[in-house]
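We begin with a single chain expressed as structure tokens, specifically the form predicted alone.
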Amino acid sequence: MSWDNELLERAHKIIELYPQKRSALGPLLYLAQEKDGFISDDSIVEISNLVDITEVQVKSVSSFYSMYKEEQTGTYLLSVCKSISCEINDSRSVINSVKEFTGLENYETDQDKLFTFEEVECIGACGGAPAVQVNYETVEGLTPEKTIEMCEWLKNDKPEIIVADQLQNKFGGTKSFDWAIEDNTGSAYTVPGFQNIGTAKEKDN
């Protein structure tokens, strides 16, 4: 058994949220990724047993969707949007800035396991293009210069929790719209920070 009792308890609480066990597959895959930094074969077996579907069915979902990672990621997953709105607003320069700073090409992770870089399709922040996500926390209106500053901050300060509001205040520019409620929760892993499945963490002020 590769999942400890605490993780299994979290998994069972998630499963109870759904009328059918198999509907909890997506959130359970995020738990697996939180645990190892990717979806391991052991976790596929565990999830298969938890929701009563075959390992092949679990693998077919984990390998299809790009937010589920099949290889170890770094501490910080840098996802730079390359879709049309961001492209028009010079996301290519932002992409080149990340590549220059990290020395990485698309889908690569550095030797220190600090950064993983990926070019992604639309992340739903077209009004604030160009947009970037760090561990799925979004920052909008980045310039190449601010992108380098953000990467330097991540490398030097190594924040344990990534919070979108903090990224935006430090490095962002134009936003898609005003964010109505200040949010102090974010992600401590290369998975989205969801309160209802326990992957969101709160940053101390």
Second form
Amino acid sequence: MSWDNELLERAHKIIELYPQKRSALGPLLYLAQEKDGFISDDSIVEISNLVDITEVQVKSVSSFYSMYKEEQTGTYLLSVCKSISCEINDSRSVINSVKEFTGLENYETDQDKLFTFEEVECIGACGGAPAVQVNYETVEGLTPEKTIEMCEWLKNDKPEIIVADQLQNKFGGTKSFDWAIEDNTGSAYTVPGFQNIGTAKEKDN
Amino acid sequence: MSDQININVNGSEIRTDSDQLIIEACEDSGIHIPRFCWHKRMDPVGMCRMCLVEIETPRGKALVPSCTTKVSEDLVVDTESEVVKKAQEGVLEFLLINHPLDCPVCDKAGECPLQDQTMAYGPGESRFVEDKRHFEKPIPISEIILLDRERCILCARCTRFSDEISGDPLIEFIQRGNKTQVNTFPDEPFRSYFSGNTVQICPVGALTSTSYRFKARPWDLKKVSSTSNCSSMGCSVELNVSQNKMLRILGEDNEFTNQGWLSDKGRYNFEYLHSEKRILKPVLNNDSTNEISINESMELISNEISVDDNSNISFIVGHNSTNEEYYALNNFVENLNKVNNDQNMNVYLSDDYLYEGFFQNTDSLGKVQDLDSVDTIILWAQDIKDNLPTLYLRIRQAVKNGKKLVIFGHTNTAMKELADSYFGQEILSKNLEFNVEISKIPNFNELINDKNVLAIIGKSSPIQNTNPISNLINYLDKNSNLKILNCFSKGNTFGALQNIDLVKGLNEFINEFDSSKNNIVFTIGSNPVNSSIYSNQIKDKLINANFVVSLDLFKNETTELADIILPTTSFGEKEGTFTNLEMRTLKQNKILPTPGSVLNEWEYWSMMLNKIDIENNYESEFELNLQLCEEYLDKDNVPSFDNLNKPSNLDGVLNSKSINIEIENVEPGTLELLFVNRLYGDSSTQINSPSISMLGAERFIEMNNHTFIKHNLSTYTVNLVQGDSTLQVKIKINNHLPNELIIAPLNRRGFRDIDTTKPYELIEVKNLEELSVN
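Moving from the form predicted alone to the form predicted together with its partner chain:
Complete assembly follows, chain above in first position.
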């Protein structure tokens, strides 16, 4: 049993949300990723027991979606959009600045396990292009300079919780529209912050 | 039957069922549409796009996959238009982009749909100049299956089979896009009883089997249709032979039995045919150096038979003979009886699960196909998945189509998830007797009252009081429209029952053995000293017997005790008929020459009769077949060779004979240990087939968690101790079992020394040294 009781309890609560056990697969994979930073084989075995499908069926899903990581990522996952709106608004120079600062190529993680860099397809922030996600928290309207500033801040301050609004205030430019998330929570892991599955964290904690 | 409608294909009118797919309707009318992913026994997915056809829609002509589009009234379909051809060329060009084209070293080449369709519908040349995708070639995904991911065209036939049909999805697509591949989970191999089917349905050479790999080219194979001996389901198979060696068995689609599928045992259990260990000459006193001629052996046996009038002659028969051989044996017994009334002769069938069954009323006998038409299926028998694997697939399919399944425990726990009701320890005691009145079983009456019910009924345990089974059948008979499928699982059991006047069980052999008489025992293709719960008692009797003759393929625990071993022919080396569990008689064909001086069983019976100057009236299987056909109840459609060879009868002929089984009901005392047969075991045919010999090696017992705790166990490897015998076993937890009942495989090495009625102990294996002693 690689999952502790607390994690199992959270898993059971998630499973209860759905009419079929296997429907909980997606959120459970995020729990696995929260635990290890990636989807480990041990976690796959655990999940397959929890939702009554075979291990390889879990693996089939987890390997299909690129937000489920198959390898250990760094503390901060930098996902830079390369799709068309960002491309038009010069995401190339944002990408280059991240590459330059971190010294990483696409899908690479640095030796200190601090940063993982990836170029991704549209993250739904076209109105504020170019956009970047840090641990799936979005910041819009970046410039190459602001991007480097942001990376430096991450490297020096090592914030425990990443919150989209804070990033936006510190480093962002044009915002596409007010996201209007009332309870403004952030992400503490390389997992999107969802309140209903408990991956979201309050910013002041 | 659904409504018939008209559609127009390539300018001609076709009449078809309204619920068919375009590809099915065309297939039925002889118009072939190329396809890779569509398989008529599986749900369509539309993965490969090879079956694109043009249809007319209100918005003009459109290309649609014919495997996912249903026919509709006056639909106009074009399967050969320029647009369709261009689409087919395009699909094939894409499929070939990453296909390695290593046809010269591929087992599939010559019978490969990708090769054939590229020839027939392909573009002829490739525009792809980039590097192809590469994967490690081939990786083993189980002990018997290899996977070459480069060759895979992602049709999902194998993954769909394992999910939809066999229900053990251990292979799946991994990754996405250009990296998509079929694979297993690390350390979780594709250990399915049905994995071989994926090799057969793979439209390229991506999945191959260890036993056939690099053995032959398909165009060199000689092929014949036959019927598998693996279980009493009588699966239709195609035997593939090259240079007088059986190389492969494929499933044939028989609507009434296996529908194209086979278990891996039925598919891969053939290498023994060419084993060096086969007995090829009669052997005297189990001494290999003491080979004698057939004539000498017949002389010796006939002297024994005629020497003493006050003798008991017993025949212990197995389940691998043909109907003709059983008939010849019966004829032998009859003739001896005619000559001398003082001799006492009995035929015993070597199957611990045999009991009197329900044969009295032939009208109430069920058929496998009833699974698709009844409302409720009642299952109370030994493990279906292990003993009648293709019937398991049929039941699975029926449940998927909405039939209610009711299972009575404590076997068939593997099917619990399929069942609407599973009656375990609340309803049935450890001794398989009802704890509650049948009429008061909760949620049972609404599933059977005035419903069409098929009861698949047999003994669950070798020792079991069969009265509760009769009570259940009586109750069902009163309250529902009942059909019964008698569940004896082994090979041609029903052929033996139909063609031998009176059949008894092994317990009767022990009880009727009278050591004061001159005892002559024939064992025929059976190994009761290894395969029965009565093994030790049978061994004593055989040692006690005055003369023992074994007819067999291999030396085994029983032939060791024989005075003379007569080598016999096996499956594929003899022609005959086979009767399956629904009394369907199917043809078994000969494609291999008989090795050495091996004879058919009936030839021995015939020669022995000649030796003791009794005239016999047959000289071939053909004549035997004609004679045995005279006794069938329905005279108009008898399973004669001529009739079975008719194209309309290739799926077999249903016909009945009167059946007489005489078996005493045995009270079990208290069952502590329930013996079951697993698919893979230690039969001499399996251990002499190298590809699958190791699959029956693991020794394990099953128990529920309560029992595990009750025995104060903490590790999963223990010694099972009973008297002087100690057996190291692994424990599997199975919480569907009742408290304090342990399940053990009878057909695994070592277990035959365990007595189910005596107490035993489970002792933990503490240190590693003990673990290594085995």
